[in-house]
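Next up: a single chain in structure tokens, the form predicted on its own.
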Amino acid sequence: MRLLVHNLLMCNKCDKNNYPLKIEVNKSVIMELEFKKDAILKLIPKLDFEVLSNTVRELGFKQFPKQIPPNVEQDLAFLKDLHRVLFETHIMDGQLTCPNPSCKRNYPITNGIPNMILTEDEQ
């Protein structure tokens, strides 16, 4: 699962306070991809950057910025870091947990795929 996907997922069981899901990583890998500046620039407005930044920092990348730099189009180092975080970092094993205290539903990540399917009694 890429962190780009995590930026979009929410709990399927509850409908309040269900985003962002907490992430626990047991195994991750870096899979290098070609950097495409234009693609990253088009994606930035669609991101919940605060959630992304908090997640990345919680995972141990403390130097990741809390905000998008002012002249982002010219900040090649930031764009490459963002590319690495969004596209090259793959969570292979772990779990996602609903942040709602009354829910706390866990969704396993196995072989890089988050299982977001609810059981019959949860629907």
The other form holds:
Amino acid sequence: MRLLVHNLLMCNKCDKNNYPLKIEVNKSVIMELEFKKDAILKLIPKLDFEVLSNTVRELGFKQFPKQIPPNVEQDLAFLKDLHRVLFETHIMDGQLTCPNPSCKRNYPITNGIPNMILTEDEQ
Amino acid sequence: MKINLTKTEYKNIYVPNDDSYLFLDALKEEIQYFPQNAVVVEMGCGSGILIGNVSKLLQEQNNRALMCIGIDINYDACIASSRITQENQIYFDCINSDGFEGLALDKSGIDIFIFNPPYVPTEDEEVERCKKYFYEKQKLFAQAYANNMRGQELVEEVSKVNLIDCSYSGGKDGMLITWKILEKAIKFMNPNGIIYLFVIQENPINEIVSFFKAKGYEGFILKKQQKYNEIQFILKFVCNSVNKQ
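Counterpart to the form predicted on its own, namely the form predicted in complex with the partner chain:
Whole complex next, starting from this chain.
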């Protein structure tokens, strides 16, 4: 599961305070993908950047900017970092947790796949 | 693009068949109309044949989609589909979910939606049985996970419950799952978004066309073929309305 996908996932059980899910990573791998500046630039408005930034920094990448830098189209260093975290980092094993303190439901990531399915009792 | 399935996967997931290849032909011809940097979502990706090929073609044609996502209710299918990304250097993401549950697609919206649904009309009994297996599998997954099974061991354990029936069982008219999914998909579609849908003659095609028309979509038949007793269609619905529904 890439962070690109994490940006789209929310808790199934809660109506409010269900996004974003907190990530805990046990194992991740980098799979290189050709950098395309145009693709990254077009993706930025479709993402919740604050969520992405918080997640990336929580996962250890402390220098990742909190906001999209000014003049982003020229900021190749930033774009390449963004490319690495969004497109190249695959979380193979970990957990996604609902941020709602009265829920905290865990969604496992195993073999790179997030499992968002609720059990029968949870429906 | 190679699809390698394990022996278990041949039993547990929908192995590409005539419908898959018809759909693939249609999508190959349609790729030229996909907008640049599209968000492409396939519901029920199965072996990954459609989303995998679409991702590959987009990558090759220098129109790499922003996101290609395959969703499947069957963990075994997600495993099979994601193997394609590793073996073919094609990148799309797989999510194990029941329809759109857990997916906050509001911000990105969907530009291209691909759906080869469980289209076969089946009796209530069969629908209930599918539901039962579905819950059983999820329970098995939760138990195995809690017992710290991971990697291949987890895959093998979870594959002991077979959801193959869920891949074709469509209840009355073969539309039980299809309606639920379409109603949600429509809400996420971006202006000028396209929905590709597989149907057979037994499905209420007129009703489907009317449903889309009422939402501001224009419908087309892209492909038609007869295979044994099934007359198969690939339908295309293009969102004409400027406002998102």
